[in-house]
Amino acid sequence: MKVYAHRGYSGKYPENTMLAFQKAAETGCDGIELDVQLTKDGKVVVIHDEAVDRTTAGTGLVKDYTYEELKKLDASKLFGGKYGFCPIPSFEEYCQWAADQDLVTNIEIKTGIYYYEGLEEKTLELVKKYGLEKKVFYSSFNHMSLIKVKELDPQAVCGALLEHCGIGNAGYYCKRFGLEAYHPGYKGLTEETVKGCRENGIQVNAWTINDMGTLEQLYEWGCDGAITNYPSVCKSWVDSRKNNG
């Protein structure tokens, strides 16, 4: 089972910042999950919320800021200045760094609440620019965005994001629409769903796994990936299970 750092090492460091990504890489985790959105001037940036209020001292929507305005905001608000100033990174900055890392990146296309025009195209352009095509996969709650990604790059690996309630017959659903993975919230996930996905050749990467009981259960069910805020703990546990047979 692969371990993906949710918004980087977000359990200990400011989420979706280069610091969180760098600290995640140091844990030896298999990959990083992050979120992309578009600024007012069409720059792809890495941030989870459509508004900047929760993670910065700013207010308002990402789409209403230019990139130059956005990068002046400190994204470490939730940590009270513990780590100094942590800007919201551009996706290009992340790609430049990731090109030299032995990591897979789960790129969440944030079009489920506000549909950004051209976000899929701009994201894939940057992935291609830095030669990351074989080191990324895409997910989104807006499954039409995944269909668009497939139109732009038929070889792209995509995962259908679902809330904890999930969707019935998930394996067939993903296979029917050419998606390689299913990304459910873990609370509604069952062993039967995992089995159904496997029977249809669909990977299962569940989020957000922050307790050992859930991690062990998913491992026993044969999930392909755990998306977690604490990659160090999860990676150590998975490695110990593998080493002990």
Ligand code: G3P
Contents of the next structure:
Amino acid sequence: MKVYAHRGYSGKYPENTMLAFQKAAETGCDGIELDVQLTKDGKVVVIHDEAVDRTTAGTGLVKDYTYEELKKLDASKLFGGKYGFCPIPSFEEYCQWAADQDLVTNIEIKTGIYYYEGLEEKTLELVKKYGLEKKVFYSSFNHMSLIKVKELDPQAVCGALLEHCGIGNAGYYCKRFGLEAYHPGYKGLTEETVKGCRENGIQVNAWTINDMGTLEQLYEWGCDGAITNYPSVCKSWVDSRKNNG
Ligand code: G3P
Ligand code: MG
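Starting from the form predicted alone shown above, please give the structure in the form predicted in complex with this ligand.
Zooming out: every chain and molecule, the one shown earlier first.
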């Protein structure tokens, strides 16, 4: 089972910042999950919420900020200054860094609330510019964004994101729409669903796995990936479990 750092090492460092990504890489985890959105002037940026209020001292929507304005906000608000100034990264800055890392990246296209015209194209252009095509996979709660990604690059690997309630017949659903993976919230996930995905050749990457009991259960069920805020402890557990059969 692969371990992916949710918004970077967000359990200990400010989410979706270069610091959280660097710290995730240091844990030896398999990959990083991050969220992308578009600024007012069309720059792809890495941030989870549609508004800046929760993670920065600023207020308002990402889509109403230019990149220059957004860069001035400190995204470490939840850590109360412990790590100094941590800017909201541009996705290009992330790609530049990721090009030299032995990591895969799960790019979550945040088009579930606002549909950002051109976000898929711009994201894929940057992935291509930095030669990351084989080191990324995409996910979105807006499955139309995944269809769009597939139109732009039929080789792109995509996972359908679902809230904890999941979707009936998930394996068939993903296969029918040409998606390679199912990304459910873990609470509604069952062994039967994992099995159904397997039978349809669909991978299962569940989120957000922050306790060992859930991690162990997913491992037993044969889940392909766990997306966690604590990549260090999850990676160590998976490695020791593998080594001990
Ligand atoms: O991609 C898994 C997870 O990130 C989905 O939920 O809200 O944390 O982006 P969210
Ligand atoms: Mg996400």
